[in-house]
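A lone chain, given as structure tokens: the form predicted alone.
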Amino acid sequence: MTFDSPRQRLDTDALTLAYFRVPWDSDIFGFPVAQITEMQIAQPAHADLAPFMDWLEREHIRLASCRLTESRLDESMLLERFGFRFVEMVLHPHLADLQAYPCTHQGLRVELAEVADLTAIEEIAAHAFGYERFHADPRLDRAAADRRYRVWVRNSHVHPTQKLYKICEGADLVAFFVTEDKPDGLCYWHLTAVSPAFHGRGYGKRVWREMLHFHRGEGRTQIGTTIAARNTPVLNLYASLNFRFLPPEMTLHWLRNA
């Protein structure tokens, strides 16, 4: 199983840049897809993407994408001059002190997910997400963006650093929650999903509260996680538990023969 691929680097006076082929995502797709993931203007004037983007011509890529804090301007005008569009504004939703907060056991059941309960919760995995930006480019694939998901939950089960949870009330499967511990007592959420046959019954702000209960017990002291912000039901549910909001950053994608 691949999880990372060589960075290539572009640096000038003007411009800095760090990108990489996305093996996962191509994977999925079927086409090779690839990502930035720095960039850096110096010199508006003189900034110039045309070396990276013979770079995606020599790598045959369709896709490249680029997540900018709402504030790169300049970085954004430079990406949609050359064929990036905008397609997302995603937040930061983060608990900064976890020990403090007055969360309580929920009466629901959280473990480390096996094997045998990968195909369930796959199963919610391709049916949880619609508002993020596989889903919201309405030039990809729908069943290649819910595919995507299914495959992140069985990657997850053996990934270096990420962690699979299940969250259970009896024999039902309610939840599933992929986490990773960072640095300074962080726990990063990257997928959060209730079941499709909880929903409308209270189970949402229960399974958070009960996870918060969890990582508090483990010694954590910060969440954090990333949300679209057309995602309105999870936005207001991450203001209800009274996490704070880091600065927004949008997503631009470049997709061949848009």
Ligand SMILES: CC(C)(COP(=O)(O)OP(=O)(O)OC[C@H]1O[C@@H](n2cnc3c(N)ncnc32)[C@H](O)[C@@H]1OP(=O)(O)O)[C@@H](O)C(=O)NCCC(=O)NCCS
The other form holds:
Amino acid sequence: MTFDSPRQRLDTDALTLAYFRVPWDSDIFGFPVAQITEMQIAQPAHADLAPFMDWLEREHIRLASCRLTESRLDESMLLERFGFRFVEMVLHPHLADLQAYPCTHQGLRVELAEVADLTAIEEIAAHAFGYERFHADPRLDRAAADRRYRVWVRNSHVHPTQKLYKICEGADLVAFFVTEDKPDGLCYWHLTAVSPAFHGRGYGKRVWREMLHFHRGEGRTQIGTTIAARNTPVLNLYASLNFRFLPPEMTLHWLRNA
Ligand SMILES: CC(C)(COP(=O)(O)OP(=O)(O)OC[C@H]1O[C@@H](n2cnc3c(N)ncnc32)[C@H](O)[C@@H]1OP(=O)(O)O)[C@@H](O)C(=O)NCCC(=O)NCCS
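Let's compare: the form predicted alone is above, so bring in the form predicted together with this ligand.
Now the complete complex, all chains and molecules, led by this one.
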């Protein structure tokens, strides 16, 4: 699996756009998938997406996505004019001063996952998620969405910067986290889940506190993550742990022949 793909740009006085073909999602869905990574409109009356739509055509892209800060309505309205549809609002829980956060050891073990752990962690990933954009978009195959999280776990194990942790109690694997160390002491949580077999028994709070205790011990100073606004269980969890929320973003999807 390659994580690289050539970045494309469209730079005019009216519109700046950066985008690429997403190799991992293309593999999972079995058709070419693209993502817009940057979009800025300077002149709404003159912004034209047609060159980008031509690129989608040439590359046979069937699914394209774009995530925008919630205030970027000129951009979302232009996307909608070209057939993109709103699928979700995402929130960014953030903990600004981890070193001052009062978290204690919860009696759980946090360890880097080994090859022998992958099958069990993939099994959790394939069944734990249901609120994210690929599950929520009714035009997409839910089995492919499940596969996406399964494959992400496997890829994170060999990824150059992401780390895959298992969280265990005794012999039980109760949760996993995919994390990435970023500049300024930030630890970013990409994927986090309690095994469905352990839901609703207080493990969420214990696991999250254990991870905060773990990262504090590593000297990290901030925690950041992204959740779907419709994911009320995890939203309540972050609220109960006293996280704050950064400005939300919206995600739009374009599907060929939708
Ligand atoms: C969110 C998740 C971690 C909660 O785990 P859990 O072990 O069931 O949670 P707990 O029993 O410890 O509950 C912790 C808090 O979560 C919230 N919560 C859990 N289930 C909830 C539900 N069904 N509805 C609303 N809030 C809920 C509550 O605030 C709860 O605390 P409270 O009961 O004191 O109010 C778990 O559902 C999960 O792993 N979900 C799938 C993965 C996921 O969505 N990850 C986040 C995005 S990457």
